[in-house]
Structure formats: structure tokens, C-alpha cells
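Just one chain is shown here, as C-alpha cells, and it is the form predicted on its own.
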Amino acid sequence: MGYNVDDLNKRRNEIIKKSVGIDYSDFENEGIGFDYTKMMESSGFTLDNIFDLQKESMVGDTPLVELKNLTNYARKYSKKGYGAKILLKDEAANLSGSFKARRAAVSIHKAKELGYKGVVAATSGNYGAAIAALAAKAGLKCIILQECFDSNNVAQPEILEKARACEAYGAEVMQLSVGPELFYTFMSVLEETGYFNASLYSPYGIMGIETLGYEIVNQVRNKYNKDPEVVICTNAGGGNLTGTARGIKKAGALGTLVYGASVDLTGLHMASDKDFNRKSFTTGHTGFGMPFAINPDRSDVPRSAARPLRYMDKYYTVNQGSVFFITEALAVLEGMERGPAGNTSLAVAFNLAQTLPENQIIVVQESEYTGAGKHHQPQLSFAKKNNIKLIFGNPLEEIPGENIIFPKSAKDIKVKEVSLDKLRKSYLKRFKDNELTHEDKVFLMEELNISLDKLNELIKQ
């Protein structure tokens, strides 16, 4: 497919407006900010609407499972009276096998409502399968674009697994090499087809996940007569955490803390041809989590509805080896074979549970299906083919792209806390040359979830 990059850039806003059905200029304020609340309300959906349409699509109302064996395993390494209950929201029970079906259900409903004949999504992950499955159910055409290969035509096994799933649901899959061609091909396909842009970062996509947070709170209340102390969300582009946190707040659980969790891939650049196949995780890692936190609007829409710094209370990273370890532990101890994304949060939860009293509850907010390419064994085989060393040792010494270090036992699973203030300062650096108005500062206080005094302190630093 041929396209002129300069011409596409000139038409970008027009293409997006036609393909999403949202005029983002309606929400812009003077200065650097925009009206986030107004943008979210513009979707026209209420939470009840979304519950209804998801139910029709065989999405939502998934089980909340107490991982009793893993909890007891964590208590083995906890001091007396500690070891919080670990609960898992089993989103693998959704149509297409992941929480992404919640996002897809709303986007597909909107596309159908607005009269589009088909949908397009640029995703190498579970969202593609979700969009493909729900488009098939709605009778819409579907095109999925994947960033799949390096320049040697070598593809990630997990991404190939997703391609098979998308094709099984009848979607057309376009596989591209790593680099900027994904975005421009995406824009070109939207323009040529006139299809709906099922963006991960639209209000539709984020509101679809609010039901997940809302369900978690009510399921915990019904079974344990309390709110969960902590909910941990695997964080990549930020939509998972944003939507879940908004749903938790709508359920009235204002004391529940929301933590982000990402696989630590420090040093690997996601747009690098060299680094592309030197990672063993295609989502839920710092290569997306960090840049999208400090610049949410780097997405395929002018203003992303995924804004994790508005909602994140703490942010943790964990190494690849620990996630593989806990993936196997979940299967062996609980009989639940699940994919790597949710197990990123589970690895963090396992460590943090040991620091919390045993009467507290920590919820792992999602799980995902696993399959031939998503399973940890093919991922590790692929790592070995790429000369990544697989060793046992201290997980904190793992060097992404060089080795994967497995903990010798569960007590060696360690996590790192990311400084939210450091992320906030990185966010603010983009505006260091701006003369900030009062309205700008009000926006930044909401955006970074801080007081005016704290904002001024960070700006000064």
C-alpha cells in the first residue's frame, strides 16, 4: 500500500474525525489543557447502558476467584499475621478471552449505531481478537493491523498467536514490520475504507472497562462485606488502569488504592528493529507504560481517554523471569493456565501481599487466555533463539535483552516501585517553555492528581 506521509499528516485530524465520530476540538481549552470530563461524557453512554450492551455481547460478569493456594504460598514468606488474600478477576471468561472484549463491545456498538460498514484497529495484542470477535457478532467487516516482524521477517510468537485468533473470527490481518509505517498505514486504511476507528484510546474504549472496576468492588462487597484495599492493574497504554479506576470510583470505593504494574524492559526501545525480538512480552511492559504515562496523547487520537497519572496511587515494575515463575505457579497451584499480561499484576500482588495484614484484600484485576504462541514455553524458546540467557538468580539483576533471570523460589520475587513524582516531572518537562496560566495549572493538578502546592514544587524542581 502506497501513501504520502506529508499528505496524510495534513489530513490526519480530518481522517480521525470521520473515523471516530468525535470532534475533539469541542473539548479544547485555551492553553495546554482540555475538558476531560466533557470528552468522556460526550460518548452518550451511561454505566447501565454499557452493562446492558456488554451482556448482549457475552462480555462481563466474570468470576472473582480467591487464589487460596497462592495466598497460602505468599503467607509462607510473610511474618505472622500478614499475607493478604489474593483475588483474581478472571477476564479470560469473556468472549475472545480477555478484558479487551469490554472495550471492543462498546466500540463495535458505536460503530454499528453510527452506520459504519466495518472497523479498523491497530493492535498486536488481545484487542485485535476482541474487535474481530465482536465485529463478527455484529456483522461488521474488520481489519486488524499488527506490528509483527523485524527487518529479518522474524515475528513474535505471541503476536502470531493473536493473528491466528483474529483470522479465526473472520478478520483481515495486515502484518507490518516494526517502525512508523504502522501509524501511517493505519491512517491510510481508515481513509480508503471509511471504516470506524476502534481506537484503544477513545472514550468508548475506556468506558468499556469501567464495568470491570465496578464489578470488582461489588463482588468483593458481596462476598467479604468490605471494599478491597488494593487493586493492581497491568499497565501499558494506560487504558486498563484508567477505566478500572473510574469504575471503582463510580462504585463508591473511594478508599481502594489502584496500583499499576509493568514488566521491566528498561533499555529496550519499542520502535527499534534490533530490540523488537529481544523482549519476551509484547504488552504490559515499561516500553509502553512509561511513555504513555508521561505523554498520553501520543496515541492515534488527538486526546487520549487513557490517562493513568490521574488515577494511579503507586506504580511497580517486575522482571520477566518473575512473571514466568508466577505464571507456572498459578497453573500448578490453582489449575489456572493463563497468559502473561494479567500475571504481571499477579507477580506484583504476590510480593505486596506479604507486606499487608492477612485480613486485607488485594485484587489482581484481570487474566487473559493463553495459547500456542502466548504460552510461556514458546516465549522462552524464542528468547533462547535470540541468544537471551535463561538463568536462575536475583531477579533485580536481570538485564532486558540480555538475560531472563528466574527466582530460585517465590521468596525471591522482588518488585521495584516507580517514583510517580519522577513521571510527573517528565510529563511537565514538555511544558517547560510555556507560560502556565491559572487554567493550565488547574488542568495539570487534575492530570497529575496533585495539589497546587505540589504542582508548583515539581515545576520549580
Second form
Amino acid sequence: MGYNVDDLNKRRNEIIKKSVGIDYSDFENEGIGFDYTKMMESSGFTLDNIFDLQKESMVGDTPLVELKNLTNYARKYSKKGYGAKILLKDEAANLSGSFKARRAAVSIHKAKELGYKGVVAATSGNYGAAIAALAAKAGLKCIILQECFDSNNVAQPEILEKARACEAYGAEVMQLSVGPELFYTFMSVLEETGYFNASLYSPYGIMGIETLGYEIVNQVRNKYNKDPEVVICTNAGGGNLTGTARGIKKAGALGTLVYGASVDLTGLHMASDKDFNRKSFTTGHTGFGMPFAINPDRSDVPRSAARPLRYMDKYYTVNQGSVFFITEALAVLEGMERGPAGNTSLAVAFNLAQTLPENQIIVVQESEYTGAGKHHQPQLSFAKKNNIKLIFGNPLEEIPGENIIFPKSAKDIKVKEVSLDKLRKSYLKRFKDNELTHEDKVFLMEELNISLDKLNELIKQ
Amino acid sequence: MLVEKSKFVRIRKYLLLPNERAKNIPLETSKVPMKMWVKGRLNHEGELFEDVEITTVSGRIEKGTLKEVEPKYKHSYGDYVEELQRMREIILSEMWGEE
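Form predicted in complex with the partner chain structure, per the form predicted on its own context:
Every component of the complex follows; first up is the chain already shown.
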């Protein structure tokens, strides 16, 4: 019909190379590894270049807001002297309304520089709107592919809103039914048009976020004369966390811990037509967070620049009901109608702040615009229509796809810590039959952010 | 219903039939076709629910079944959600209730 999956697979490398303008074979090592640093440096951009080109596009330099009421709310449930300050980087202030504009700005700049006539991106979320807005500004054509409908032609309201936003910026939106073959559709469009692949996982897509981490450190230093103790990033494909952490390091805040946070959607299959509309979050959840941490290269480029296990100090999950609760709290206590993205981190921050001394600082590193379709009210109304039960009770007992459990009190917002060692072991599984060389092991130590002893111990297990 | 040439429309196209779908996907997904919807201007006069050809906003030519003329956005802020109102009241009462 539309295309042949096997034929496209054969031409995959050739299509990707032509559409990203990067020959990934340049970075491959002997054995299992590749040179990550060389890949990131090959883009030719410095952090200063990126600040400049983002500024020109009305991207970056967003406010860092101290959430005083939410901090005081968390302190009501902390022991004396505890309850860290919660700060929020208001990324909704970017062109197109989210931090994704930072990534898009670099990709679009590169596409223009390399002489492409247009760009293509596969995304159901904010990245589509960001690419569409920045392509409009650069005079490039733009095609966005969304996974949008189940087989009964029912769509997630949040995704419909994003289609509207993309079209408002003049993009063509191809809406697809559920299935991983979106990737093949994406390749066939790249082949047909010869446009640039604005991948979220290219070095450009990650470097764009480094400015976010860098800004956070400088803003905290300017106002509080110190570095933040913790920065929490909502984690899906891993790019948000990777780029932010790299920016924090480039600013020299070596003591700042970087945590990942995802909505717990355990049990829902991401490629399932049936499960598709039984979730209330389309990103920032474990359905992306876990597999992309374990195997970053499952993305749309041969080597993903988003490698969260290299940078993550801890990883937490939180249930859907708690994120809705904190989204509501952000609106009625801080006057900020934002999200859902970013509020996953905020829910985790609200809980963790209670365990940290009150002179410490915990930064939630993004927020996004909200509106019809994306707002938590249509999301919950949609959940009800899909027979998801809305209950007040113990959030930790939520069963994704069956119910959403809201806390009866903010004190009941609880998080679960994900074992990073368990993720590392899952990462290592695919090399279990490899005879690992010294060079392979050096790569894995960097990849998993562990010592040689630790690596050997995990391999043995 | 006859639709005149150049009208802005939405079409649906089947990209993969169930037997053409990728391997290793859940059964409920593999037994349904993979569909695509896209908008553009009609290249000729056409009938609703018949096969037509359009030019998309990026200038591509696509063929498919004509589903909707001058497609509208149907998403909204959704219905009233009692649980949301209750959360709002819990938050305000926990935060400011004692004052």
C-alpha cells in the first residue's frame, strides 16, 4: 500500500545519512562502542553560538521562579528545618511554549545552513510545535508526523492540540494510527521530500538543551550565591536530562545532582492499539523513560546523543494522580497554569523537598504552555470516557490503564526510586555473549557512569 | 456530496494492511491496518468518501479517501470533572484553611 517495510529497512542507513547530514560511521570504535565526545563536538557549535542563535529565535533566557507557596505547602509536611526551596524554570516562556524550542532552534539553524528546503520530525508533542514555529521563522517547509489515533479513530486530546499548534505555524501534519511503523512512514517521507531529519536525538537536538542547564546554574548563583543541590528533569527519551546535565557541568556546578522523573505507566504497552488511549500522559512516562535509558540507540538515528544513564544520579517515578494534583496546586497556589510536562518533576520535587534541609535548593527544570486538549481537565475528562476510574486514595496503589489515584492530601504524594543498577544490568544484557575488550569496557564505564569494579560486578551478575 | 476543486479537505489513507505490518508488535495492533490522515487542497472535483487526490500544505501529492471538507478542530477543555474541583478544594484548604 503506502510502502514496504522491508525495502525501507534496507535503505535505512542511506536515508538517515542523507537526512541528518552526519556520517555516524565516523564515530564508531572497534567493538561495541563509539566516541560520544567526538560526535557531540562534530556539530561545530560552541555553547556561545547556541546562546546567540537561540536568542535570535526568541528562545532561552527564561525566568527561574521560586515557588514560595508550594515550598511552604511542602514544609507543612516536613520535620523542623526541612523543606528545600522549590524553583521552577518557566520554559513556557520560549517561542512555541516549551523547552523543546531550544532543541528545535539548533536543528533548524543546521538545516538552513546545510541548504535543506524543509524539515521533518516525528513527534506527537511539544517538539512538533517547536520545529513548526522555528521552521516558519526560518522560511523552511515543515512536516510533522504524529502517532495520534487508535483503530477506532479516537485521539488523545493533548495530541490533537499539538496538531492544531503545528498547523497554526504553517506545518503539514500527518496523523497516524498506533504503531511503531511510524518510523517507516517517517523514513518514506524523508526519502520522498529530501528534507532534513530534525531528530530529537541528533547532537543538535541535545546541544540545544545545554543552555537550559547552564542558565539554571547561573540564575541560582546570581540570586542565592550558590549552586542548586538538585535539578530534576522529566525523563522520556533522555534528551532533556542529558542536555540539561551537560549544561550544568559546563557551568561548573559539579556538585549539583541530576535526577530523572517519569510518570509510572508500568503495565501499559506503548505499541498497543488498546492501551494507547488508556494513559493520561503522552510523554514523560516510563514507557519511554525505561527503554530509552536501557537502549538509547533505539531512536531514529544510529547513535543517539541522548544518553541518560551517563548523567542521571537518581531516578524516580510518580503516579498519574499525584502529577494531576500538583498541576492543580501549581495553578491555584502559584497562579501558573502549566503542564502537564514538567509537573512530573514538580510532583517528585514536592516529595523530595520534604527530605532536604530548608536552605537547600531543588530546581524543576521545565514547564510548558497548556490549553484546550492539553490541560489536565480534558485529560481527566478523556480518561473518564475511556472508563478509567478516578479515585482518591493511596497513589502508590494506582494501576495504569485501570484507575488514576489522587492523593487525599498533599502529604500523600509519594515517589518510588528506580534502581539504576537494575537499568544498567538491563543495558548490559545485550552484550552478554560478547567477549568485551578493554576499549569496550572503557566505553561501558562512561556509558553507565560507573567504575571498572562496579562494571565487572554487574557483568558477573 | 460533490466537493469542488481546491476545497481544503482531510483525507485518510491506508499505509499498511494487517499482513504488511511490522513483526513483534502486539496482536491488537497487528490485526488492524495502519492508517494516515492528512489535509490539503483537492486537485479535482470529488465525492465525499470517494478516492481523491490532494496537494498538502508542504506541496506533496497524496491520494486517499475524502473524509472531511474544511475540517474543524474538535478538541476542547473537556467536561466538568468533579475530582478536579475536589482536589482544588483540598489544596486550598490545606494551604490556607487555618487562617
